[in-house]
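This document starts with one chain, in the form predicted on its own, laid out as C-alpha cells.
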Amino acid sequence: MRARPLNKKFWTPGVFVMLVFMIAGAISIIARFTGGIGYVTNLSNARPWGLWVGVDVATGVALAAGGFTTAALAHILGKHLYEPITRPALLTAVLGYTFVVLGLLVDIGRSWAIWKPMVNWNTNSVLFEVAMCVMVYLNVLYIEFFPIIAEQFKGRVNLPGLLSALNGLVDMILKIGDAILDKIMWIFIILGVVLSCMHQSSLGSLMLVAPTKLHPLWYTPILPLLFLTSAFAVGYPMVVVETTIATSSFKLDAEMNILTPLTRVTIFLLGIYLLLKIGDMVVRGTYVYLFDGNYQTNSFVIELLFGVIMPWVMLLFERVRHSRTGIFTAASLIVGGVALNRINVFIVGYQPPLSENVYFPAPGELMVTLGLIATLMFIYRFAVTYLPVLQAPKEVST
C-alpha cells in the first residue's frame, strides 16, 4: 500500500450532478460581475457580510484546518503512523484555501483591487493580517503539494504538439524543484502551521469590533482563542470525514488503524474547546440568554449540544472509536458544529441594532456557494484519480 493514482472511471452520475451545480454557480458569478453585487445578493449597508463570508471564507478556512494539524502531527511531532492521511488532508487544504480566495473575489466590491494589501500595509488592521496570512499560506500549500505532482510526472512529461519541445525543460524543473524541496520542506511545514494559527485566530478577532452587533452568546474577548481551538478540534474530524467518504467511494481500505488513534487526539482537543466555551458562558453570565427561545439562542443550543457535547461524549466510548460508522458520525457532527459556529458568528448572531430586516441569502448567493463546493469536490475527485494522493493497493492502478 502506498499513494497511487486510482485511475478509475471519472465520469460518474455524481460527477455530472457536480457539473450541474458548477454551471449554475458560474451563471450566478457572471450575473454578479455584470449586474453588480446587489443584483444577486440580499446584502445591504447594514448587512455587508453574508453567506459568502460566513460559509465560503470563515467556514472554508476552519474546515481546511486538517492540512496544518495533520502536518504538525506527522512531520513536526514525528507521528509517522499518520503519514498516509497527510496527502489527502493537504489536498483538501489546498482546494479549501483556493476557494476561500475565489469566494473573496466574488464577495468584495472591487475584486480587481484584491492585491492592494500587498503594497498598502495597514498594520493596525486585523483584516490585513488575515489577508496576508491566507495569501502566504496558500502559496505554502502549493509548494507542499508540488512534490506530489513531481512524483507523478517527472521522467514522464509528454506535452502534445508544439509544446513537446518543452518536455525536457519541464522535466528538469520537476526534478530540480523536487530535489530542492526535499531538503527544505521542513521550513514550509513549520511556516504553514504558524501562519494557520495566526489567521485562524484572527478571523475571530474580526468580530471584536462589533460588540453592539453580535449576540452576547458569541461575542466574547476570547473569541480569537475559541476560533483557534475550534480549528484545532475540527482538523482531525475533517480528515476522518474526508477519508471515510473517499475510501467508501473508491472501495479502498477504511484505514481504521489510523483513524481510531486520531479520534483519541480529538477527544482532548474538542474537550479544551468545550471547556473554554462553557467556561466563558458561565464567567460572563451569558447562559441567561439560553432561555430566550428565539432563533439565535436556539441556533446556539444546537451548535453546542449537537456540534460539541454529543460527539465528544460519543468519542469517549471505545466501541464508537473502533466503529467506522461511529467515528464518521461523531466527526460529521463536529464538522457540522464548527461550520454552524462560523455561520452563527458571521450571520445568525450578527444583528445590527439599526437594521430591522433579517438577512437570508438570495438564490444567487446560494448558487455561487453550491457551485464553489461542487467545483472543489470535482477537482478533488480529479486529483485523486490521476495523482498519487490516496493509499491504494497496486492492482487499483492501470
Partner chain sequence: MKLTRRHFFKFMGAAGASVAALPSSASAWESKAPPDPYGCLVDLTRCVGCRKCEEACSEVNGLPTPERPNCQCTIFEKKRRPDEKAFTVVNRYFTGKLDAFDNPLPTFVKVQCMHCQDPACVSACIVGALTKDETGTVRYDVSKCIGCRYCMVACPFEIPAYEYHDPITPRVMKCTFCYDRISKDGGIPGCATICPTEALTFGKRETLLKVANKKLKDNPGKYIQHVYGEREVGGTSWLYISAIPFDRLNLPVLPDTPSPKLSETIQHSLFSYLWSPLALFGVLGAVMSKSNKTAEKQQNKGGA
Second form
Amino acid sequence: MRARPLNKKFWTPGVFVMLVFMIAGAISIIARFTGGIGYVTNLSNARPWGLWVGVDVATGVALAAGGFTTAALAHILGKHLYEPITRPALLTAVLGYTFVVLGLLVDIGRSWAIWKPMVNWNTNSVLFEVAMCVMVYLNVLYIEFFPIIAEQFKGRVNLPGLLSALNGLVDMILKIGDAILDKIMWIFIILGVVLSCMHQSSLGSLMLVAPTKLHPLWYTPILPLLFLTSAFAVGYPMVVVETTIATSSFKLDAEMNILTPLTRVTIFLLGIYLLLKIGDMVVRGTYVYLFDGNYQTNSFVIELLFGVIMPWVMLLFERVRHSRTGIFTAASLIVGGVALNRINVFIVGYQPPLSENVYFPAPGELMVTLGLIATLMFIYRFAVTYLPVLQAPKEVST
Amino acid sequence: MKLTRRHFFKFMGAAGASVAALPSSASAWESKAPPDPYGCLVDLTRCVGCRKCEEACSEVNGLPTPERPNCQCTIFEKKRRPDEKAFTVVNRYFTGKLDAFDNPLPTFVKVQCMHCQDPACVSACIVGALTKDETGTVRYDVSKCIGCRYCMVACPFEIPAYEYHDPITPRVMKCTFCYDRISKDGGIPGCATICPTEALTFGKRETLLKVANKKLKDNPGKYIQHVYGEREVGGTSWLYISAIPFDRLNLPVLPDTPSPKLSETIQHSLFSYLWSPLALFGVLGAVMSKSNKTAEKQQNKGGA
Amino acid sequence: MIKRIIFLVTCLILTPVLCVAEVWKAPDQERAKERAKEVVPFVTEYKNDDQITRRISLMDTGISIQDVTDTYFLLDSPIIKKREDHYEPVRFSHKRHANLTNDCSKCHHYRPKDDTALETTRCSACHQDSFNPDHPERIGLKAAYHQQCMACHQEQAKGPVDCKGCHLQNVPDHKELVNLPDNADPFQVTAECLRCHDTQAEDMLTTAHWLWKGPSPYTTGHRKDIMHGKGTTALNNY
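Okay, that was the form predicted on its own. Show me the form predicted together with its partner chain next.
Complete assembly follows, chain above in first position.
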C-alpha cells in the first residue's frame, strides 16, 4: 500500500474560509511593511515579543515536532509499521518550518537583514543557535521532501508553454537527485533528528537569560529539557490530530492500526514530561504560586491539568486508545497543552518588572497569525490533493 | 534508506574524535567584563530634578528636545521610561519622607542604560550587534542588527527601546554612554557634564565604588547601606546610592548572578565543538544501522 | 543771537567728546568681574576639621563681618565655562550672606593644610574641574556652588532653589531671531512670538491670565462688573 495523491475536489467551502483569512492576513502584512510593527501590533518597549514569536515561531516549531519524531521512530528505530505516517508528518514539518521563517520575517524589524546571522556569529547567543538550526533543518526538510516530488513527477514532467523545452532537464534533475538522495538520505534523517533536538531544547533556553522577567512557575534551569521532552511528547499527538482531521475531511478511513500503538509511545513520552514538570515544581518549591489565582498562575494550572495530566490519564484507558474520538480528544488536549505552554512561556508568563504592562494582541497581529495558519492549511490541503503524501487505503463513502 | 557500513564507521570515527577533544574548560563560565571600565555614580540625595541631563542627552545624541524642557510642573506626574526618543529620563517619587517643615520630600531618579559588566543584551544578541567595549560602554552597531528584539527581552532593566513605527529600518535605541565623547581623553558624558549638583559623578568604576562606599561609611544615617549596581546582575557600570530603599524607586531587586551565566553555561557545555550533536549523530547512526540490519535479516529469513 | 550760535557750536563740539568719555561703571561690579576671571592655584590638601572645630578656629582668628571687603561676587569662572555655558553667572551678595548667617564656617567649611594660606580661602581654590581622578571625592566648582547655595536655601526655607531664581538664562539675541515686516500688526507680532514659544503659549492658556472669570476692579469702566475677565468678556488677541 503506497501513498498516493488523493485527487479529490479541492475547492470546498472550508477552503474559501481559509482564503478569507489569507487575504486579511495579507492586508495586515502590507500594513506592517508600510506603517511599521507599531502600526499593527500592541508590542511595546516593555513587551518586545508577542503573539508572532509566541505562536507563529515557538508554537509553530513545537507542533512541527511530528516530523522528526516519526522519522526517528520509523527510520532510525526501524519500526516500519509507522512508515505511512512519516509523509504527512514530514509535510507538516516542511510547512510548519516554512511558516516559522515567514512569521519571523514579519516579526523582525529588519526583515531584509535576516541573512546577517550567517555572517555575524555570536556563539553566546541562544537565539543564534536556534536560528542556525532552524535554517539548516529547513533545508534538510526540503531535501527529505524531495523524493515525494520526484516520485510524483519523475518521467512525466510537463511544464507549460515555453518552459516545456526544459522538460527533459527537469526530469533528469529529478531522476539524478532522487537516485543520489536514496543513497545518502540516512544522513539527512539523522541530521534532522539531531538538529531538532538541538533547537527544540534551545527554544526553551531563550528565556533563561531573563530570570527576573519570566514567572517562576515556568522559569527553571531545566526549561530546555522541558521544551525537548514536550516536543517529543507532542510529535505523535500532532500526527494523530492532523491525520484524523485530514482523513475525516477527505472521508478516508483512519489508520487505527497505526494510531493506537502510537498512543502507547505517547503515554511514555508524555509521562516523562509530566514527571519532569511536577518534579521541577516540587524541587524548586514553586507550587506555592499554584493557587495565587491570577491569570498567569491560572494559565499554568490549565496547561498542566488539561494539557498534560488529563490526556495522560485518558490514554491509560484501553477503551480510549481504541476509539477514534478518544485518541483524537486526548491528542488534541496534548497539542493544546504544549501550544499553551509555549504561549505561557513567551507571552503570559513574561512579566516586565518595571512597567505596568498588559498585553493583548492587536487585531492586526491576530490577522497575520491567522492568515499564516490558514495559508499553511491551504498548502497542506493542496499538497495532499496533488502529491503522494497520505496513504489512502480505502474510502469510507463517496 | 540504506546506511552502508563503510559510511557509518567513517562518520563514527569523526564523531568519536570530537568527543575526545571535548575541552574541560567548556563548563566553567567566566565573566567577560572589561578590566577597568568607566562608570557613573548617581547620588540620588543630590539630584534636584532639573532634568538638565535629559536636555543635554538629547542634544548630544541628536534626539528630539525633551517634552517641556523648562517646565518641571506637570512632567513628573506620570512615571516615564527611556524610549526611542529619550535615552534618559528623570522620575519623581514621593516615598513618605518629610522635610523640616513636614512637606513631602521628593526623590528624583535618573534612569538610563546601566551598562552592565556582563550584559544580558550582549549575550543575547544573535548577530553580536551589541558589544561591551573596553570603556565599559555597551555599544550598538546598527549595521549588524536584524531587529529580533531579543536584547529587549533579555535586559533586566527594560532599557532598550525600539523604533516600532519605522517599517523597514527600525533601530534599537538606548543610552550610548556618550561613547564618542568618553573614548576621547578627558571626555565626559553629556548628562554628567551638565548636572549642576554633580549628582552624576563620572570616572573609573573602581574609583567610584571607593567613593560611594566611603560616602556610605561617613554618612551612615543618610544613605541606605548599599551601592546599587555594585553586585546587581554581576555589577553595572552605573552605580546608585540613595537615602530611600531602591525597590521603592523602581530600581528592581536583582540577583547577583550575571544574567547570561546560566544560558551561556548550558550552551557552551552542550555545544562547544558541537560535541553533543556529533555524539547524538553517532548514536543514532549506530541504532539506525543495527535496526536496518535486523530488518534485512528478518526479510532474508522470510524470503528463505 | 551770537551767544546762541556760540552755544550751539560749543554743544556740537562737545557732544562727541562727551560720548567718547567713559560711561560710569560700578567699581565693585568691575572688581567682581575681574575676580571671576581669575583661576587660583589648586589646593591639593586640606585640614579635615569637623564643623565645630572649624567654627571655633575661625572665631579664634578674630575674623568678623567687618573684614568682608567685597560686597558681592560674580559666581563665574573659566573652570565652569570650559564645560558648558547655559546660564548667566549668579550675582552673589557676599556681605549680605555673611550678615545673615553670621557664621563663616557655613561656607568656608575647610581650610588648606598650608598654614600660611588664608583662613577664608575662596571656593575655587579647592573646587575646580569636575571628576578630577586624583581627587574623586572632591566635587567641581559648579556643583560646589549649587550644593552649597541650594542646600542652605532649602534648609532655611529662604532664598531661591530654582534655576531662574539666581541665574539669568543665556538668552540669544532676539534681534537676530525675530523676523517681522516693518509696521507689523499685533497679530503678526503674536504669530512671530508663537513661532518659537508654543509651549509657553499653551501654558498661558491654562493660567488665570487667560481663564479669569470674575471681577476686574482695576479695569476702567468695568470696576463694578462681577463677571468680566479674559475668560469671559475681555479681549485677548492671543
